[in-house]
Every structure is written in structure tokens, then in C-alpha cells.
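This document opens with one chain alone, in C-alpha cells, the form predicted alone.
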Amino acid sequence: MATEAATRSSISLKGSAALVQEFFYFGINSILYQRGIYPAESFSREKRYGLSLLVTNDDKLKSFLDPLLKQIEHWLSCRLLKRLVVVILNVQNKEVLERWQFDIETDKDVTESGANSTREKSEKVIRQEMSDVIRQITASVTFLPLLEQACSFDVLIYTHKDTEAPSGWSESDACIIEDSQEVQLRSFSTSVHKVDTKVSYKADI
């Protein structure tokens, strides 16, 4: 019993909400830098989850994602976030080339504070689980199309409804591809909230 104890660990729904925003954080900048949809030198290599990863060092990509990020996981400790989907479009004709989907489940029973509010996971079986999904996110070059055309990215947040956006946040369409490949990854769970993914792409760039 004292090892599998020593295995465990409680996630509350905060501990939780930041666990999964910084997966996001992580995979967001690894799906900027495969994609070559920031320069290469613009990233600089941060050790997580056993891997080498690489994160922005752009100053106005990071003030893009900062307060990005701060919503998401404010979001997820209130049970709003549904889903989160990165967007990469054409400069030119801003048509929609990819598309991350990360679609979210929150345990509904789990509450903020009392008898319910925590669940039963080794955090370091979380991480390894969102190392997975990093690895496959990094391996995608080998079936995605080659961008050669100058590309840019949005993000699009799913809430329930009747969620308050923040000030200077605008309505958007779903981007959907016409025709498009999907490919599934795998998923992750921090036995509060479980995080599934796939990707969409024209084939024909």
C-alpha cells in the first residue's frame, strides 16, 4: 500500500485547469515552430516532460499567448472551456490550411472545495501521457503537407454558453477545411478534465 500511495497524488480542479493550460502552452509553441509559421531562431529549447521542446522568444507572439493562456486556464478551473483550436490560415486569401482541435471534458461532479473537490492520478503519468500527444504533435511533419506559402494562425476558443469574453475578444467561424484530411492523436486525462486531439489539413496545398 505505502507504494502505490507514494504513486498517486490528488489533482484538484485548479491543479488540474494548471496542468492542462501549460500543456497548451507547450503545444501551441510546438505546433508554431513545426510548421515553420514563426523563424526557427526565434525559439529557443526548454526541457519538459522528458523531451526538448521549443518555445517562442518573440515578444509579441508572447504577449499573444500570455493573457491567452491566463483566460484558458481561468476557464478550466470554472468548468467553461470546451474547446481550443489553432487555426493556420493563408496570408494571402486567409484560407484555412490546418486545424488543431482540442476538444476538452470536465468531470462534472467534480466541485472547488469539500469531500469531491480532488481525484486520485500520478501527476507523472499526466505528463507522460501529454508527452505523448507533444511527440506526435512534433512527428505531424511526416505526413503534413509542406507549407510553402507565407501562413499565419488564430485560435479559437469554444466556451458554454452565455460565457463573458474578455474585452477586445471577437466572434469567428468554426474554419472549417472543405474535403479535408483528419488525422486522430492520442488524448490525455488529469482525471478532471481529459484533453482529445486531432488534426484537419487540405491535402491539396
Given for the second form:
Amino acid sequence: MATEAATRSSISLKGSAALVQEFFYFGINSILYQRGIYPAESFSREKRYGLSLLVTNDDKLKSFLDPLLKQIEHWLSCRLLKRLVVVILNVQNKEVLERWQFDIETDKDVTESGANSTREKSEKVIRQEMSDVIRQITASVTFLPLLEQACSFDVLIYTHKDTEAPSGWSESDACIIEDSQEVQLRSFSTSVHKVDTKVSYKADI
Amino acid sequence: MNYRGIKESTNKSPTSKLSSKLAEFTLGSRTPHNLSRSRVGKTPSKTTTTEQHRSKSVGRGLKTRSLTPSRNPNFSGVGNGGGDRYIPNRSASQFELGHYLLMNQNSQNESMLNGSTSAPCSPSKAEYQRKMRENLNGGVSNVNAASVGDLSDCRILAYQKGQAPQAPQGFQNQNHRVLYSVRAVPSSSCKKTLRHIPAAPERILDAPEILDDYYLNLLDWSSQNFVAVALLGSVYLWNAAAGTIQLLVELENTTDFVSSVSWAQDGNYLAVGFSTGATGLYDPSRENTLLRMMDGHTTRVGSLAWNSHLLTSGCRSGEIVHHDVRMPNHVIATLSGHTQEVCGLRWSGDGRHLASGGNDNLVQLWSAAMTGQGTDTVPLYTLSDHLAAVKALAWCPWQPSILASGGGCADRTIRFWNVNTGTCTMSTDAGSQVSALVWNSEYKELLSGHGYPSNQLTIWRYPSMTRVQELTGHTQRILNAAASPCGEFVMSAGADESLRLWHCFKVDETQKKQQRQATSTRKDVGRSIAQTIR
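Can I get the form predicted together with its partner chain as well, since the one above is the form predicted alone?
Next comes the full complex, and the chain you just saw is listed first.
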């Protein structure tokens, strides 16, 4: 399966959604590890994109992330997801400290099946681009302010107005940080989905 | 213009080997000025959206200068990406919107703005700056902007808001505290030794305009006791025995710089890598020192390694090239295993393996080719355990299959690899960026050079990896370190524009003589036994 995937050079909407979902899995895990939201001991190494990445071992966290990611993959394959935001907030006063924003642009012409259902881009190139983004997330600890207090996180998504909210999902505000500093990270594209990454954080005042 | 380019310090303890005076010498017209030092390191630069940010961060921000050896403006990234550097991207900042909002604001309070230019901290100015910042940030938290934003008709959903599992009680986020706070290593963690290691450097040499760039290799010590150091566009040789200084290379073009130096094993030839991608071969003993220029790369050559007549060079694009320096067509092979800048390159002592470390966080091991020319073009092992760029690489002199490698500031570990099996045999958290590794066979110890927070050299006992001593003195991170041919001295180059000479592996002559006698008698005994058996 793996070798078959590596040699393929065209990508469908479904395949792209799966790839982007996988990226979010490793991306969210990397953020949680790098920002120290959970203890380092609860993470284990997994090799992906030619990097050693850390993913959580914690069963509770896993059972939180799994349905979330499944839903995200569904939305991705329906072209409904416009933005995903990982918000890091102070547990005590609910103040938003960091906001990792992934803007998703979906190719409007691609169809689920038929003649116009695939795009030409090899999986190897896509994974390389993803690894560049993940590496930047890892390196961001050098400039992001230290999170001194106990922190938690939320995942927000921006979707189309008419989208049904499945169970577990509820309306939310945008959790914007006032007077924030922003750093734009790299982007990647599966040629079906294009994902821009940006982190904004509360400036040290 | 007469000028002390590499100047000796005032440290008074004389040494037998390095006691001669350091002569004053002449240097070109370039004057070092600290103010204009540029930073090319891994420091992330903020995006332009934060142009307005406070003077606090501006104060320690980047200083620019006309001579900055920055990369070529036409350079469009390395290979598949320039690594984890932050390149400002204006596309995200909605400049037009910001400008529009700003102009609106201006027309309303023009008079106020005109009056406030001279008062840096007046409340109105602060208010103006706040507005400006909001506007530049694409109108976040701004009512006007919300209607213009492209995602205004979206529905925002949160998954189980506030229900994310809590971190265990009592968990404190100390994961990266080391990056922010100085933590003194408790003295008890340093194991007591019988020998005396001087805590202060034997001498300090000035190294004006040494480039503070983690990815370059600017210092090497030859087997004939010459130290080569690259200071921006020139290479100086310091004769460690006589204390004299020689200017070997000086580039005419001020935008170019020297990116790496490496002595051949016999110490007769010096290879110099340039920012242009060329590699020069020099013989300091000749009148006309330049022997030949070799191309092969498109961007700067950050690392070099010799294996008899074979010179291996690593480049910013991630390519590694083997040059046979005797042949007119010098390029033997090109290895493209790395996707980003190669900053560490070392041949093993027996010449059977090449280790390379890159900004793609990989260590790759290459085995020498069967033909005896260069290496195989496919890496023997690709080791991805480091979490940051790998610059420091060193082969163990007494165990040829052991390689030590050190990671950058997101990794901070020293790892040991068995090249026969490709496995990581040991890993130690060094607490800060590792920029250099030097083995010592006399004491079976390892010396590592570090960056923030302590900028120290640490001596480790191998294989127990207990700390023997910390040598502090550099005020900024250590960039490179090299051992003298006798092994007793180590020279470290710091971003504080100084070279420090440490006598940290001092050998007690009388003790050594006794040891030598003891081993020789033991050998004699062995020989006689062998004879009787026969």
C-alpha cells in the first residue's frame, strides 16, 4: 500500500483529504508537544515525512482527537472546511494566548469522480512540503513566549454557513487575540487543498 | 593601515608550546565594527505585519549593514525549501485593507498626528500606534474590517469547546524552559577528577567580523600546528608554535565571504569554501598560495572534509560533491541525500565512512565506494533522530565505528551512533545547542561546544557521559572548536568575535612516562611468554 502510494503521481479529492487530515494529526500533536500543553512523557516518537515526530500516547487525548479528525476529513472531502484553528488558552481565566491558524483553499473545479477528479502532484512532493511546515512548527518554540500557566486547547473550524453541526460541535466566537503578533509559516498544497499556516500570539508587553 | 587583526589577550600563564609573542601585523583597510555585525543565524525574523512593534523588541532586533553577506536576492530558496527560517510573507497581511483603514483614520485625526510626532510616549501617539498595529494585522478586532474580511459569512464551530482533556494535576510546563531561563548546572553534577583543568582560557585572540552563522565551519587546526580561521572575506593562519599570523586569503568583492575552511590530513593544503559556491585549494608555504579553484556548487559551501586526496564539500542546496583534487575534472560524484543545507561533514579516521549532517535534521552515513573513489551515491543509513539541524559531528578516534553528533537548539542532544549497525547507542541531553564536538583519546573524553544560555564548553567522560568540567568564558554562542595536533589544546571560536585557547587536556609528562614504561615492560613480558610457548 505504502509503495503503491509513493509512486502515484495524481491525487483525488478523497486522497487529498486523507493527506491533509494526516497532516493535521501530526500538526496538532506537534503543537501540543512543542508548546508543552501536555507532559513530554505522554508523547512517543513516530517517524513520518522523514522526521521523528511526537504523537500523544494519552488515551483520553487520543479519544478526543480521533472523532475530531474524522469529522475534519469528512468536511475536507466535501470541500466545506475553510479554516482550522488550534487555540491555546489559559485554563484559569480562559484567556487566548496562541492561535494556530490553517487556512484551507479548495480547488473548486475538482469533482468527486469522473474526468476532472484528479490533479497531478506526486505524494512525495506533497509530503516534503508538509514536512517543511511541521519543521517550522517545531522551530517556533524559539520565538513564541513561554506558556507559564496551565493551558488547554480548543479546535475551531470555519465552515460554510449552511453546514450542519454534528453532535459535539457547537457555535463559537473566533477567539481572536487582541494586539497580537503574527508569524506566517510556510504553506503546502496537495493541488486540491492548499493550506496556509499562521501563528498569532499574545505579544509580550 | 596597521591593525591588530587577531590579538592576543592579557592572560599571563605562559605555556611551553604557545609562548611566543604574537606579532602585530598589517591587514587591509577593513575595520571591524561591532555595531554592524549581522546575524545570519537561526533567529526567526518576524513578519512585516509587526513592523510597528514596540521598541523593546526592536532594541534587541536585527541590525543591518551595507555589507551584510546576505543571500543573493535572486536566490529562490534551497531545494525543496529553506528550512525553518521565517521569511516574511506580505501576502497574509492585507496591506491594501490596512492602508485604506489607515488613510481613513488619518483624515479624521490629522491634526492630532501632526502634533504628536515629537512626543514619543504621549497617549495619543500610543493610541495611534495601537490602531496602526490593529490595522496592519489585517483588521482583527476591528469592526470596519469584519465586514471586509473574506470569511465573514462563515460559521465557526468548535469541537467540544473547553472539553479537551486536562493535563495531569501538578504538571508544569517546563518543556522548553531551558530555552528561556538560565539554569546553572549544579556543581555536584561535575565529577571530580584527579587532574587539574584550568577554568580560564590560556589566551584569547580577537576574531573581528567572524560570521555568527551556525551553518558555517570557520575554524580548523592543522596537523602542522597552524590554525586557520575565516573572518568574513579573509582567511588568517595563526602559527600556534611561533605565534605569528599570516593573511592567506582576502576576497576583493565585499559581498562574498568565506564559508568554510578545512586542512588536509597532512596539514600541507587548506581547502576554503566560498559563498559563491567555489572551493579554493591553498598551499600556505608557496609564494603564490592559490593552487586551484574548483566549482561544483551553486550556493555557499558550508562544510568541507578531506580523505587523503579526496575533498568532500557540502553546500547550502544539500548537495555533497566529492572532488579528486589531483584531476582536471575534479568532480567525481555528487550525493543528493540532503534536502537542505549541509552544515556538518566528517570522514571517519579509517576513511571508510563519511558522515554528513544537515539542516533537514538528518545525519547520513555514506560508505566508501568499492572503487576506492568517493562514496556510494545512496546513503548507508539515514538517521532522523535529531530534532534540529546537525552541525557537530566527530568520529571516535579509538573506536572507528562510533560517531558522535550534536543537534541544534530545538534538539540539544548529543547522540552516539554505531556505524556498523546504524543504531543510536546513547543519547545525552546537553541542555543547549551543540555546535562542536571534539574527542580526546588521552583521557577518553569528549568536549562539546554550546550556545545559549551558558555559551560554554563541556567536557564529558565517555562512555559514562558524566560532566567533567564546564569551561565558560565566551559571551556569545560557540561556533566551532578544533583540537591541536597534540590533543592537549582546544581552540574555540565564539560569536563574541573571540577565539579562546583552552589547555583542557593537559598531559602530565612524568605520569605519562611511567605509564609508557609500564606498558613497554608488560609487552616485553608478553613477548618472552610467547617465545617460551613457541
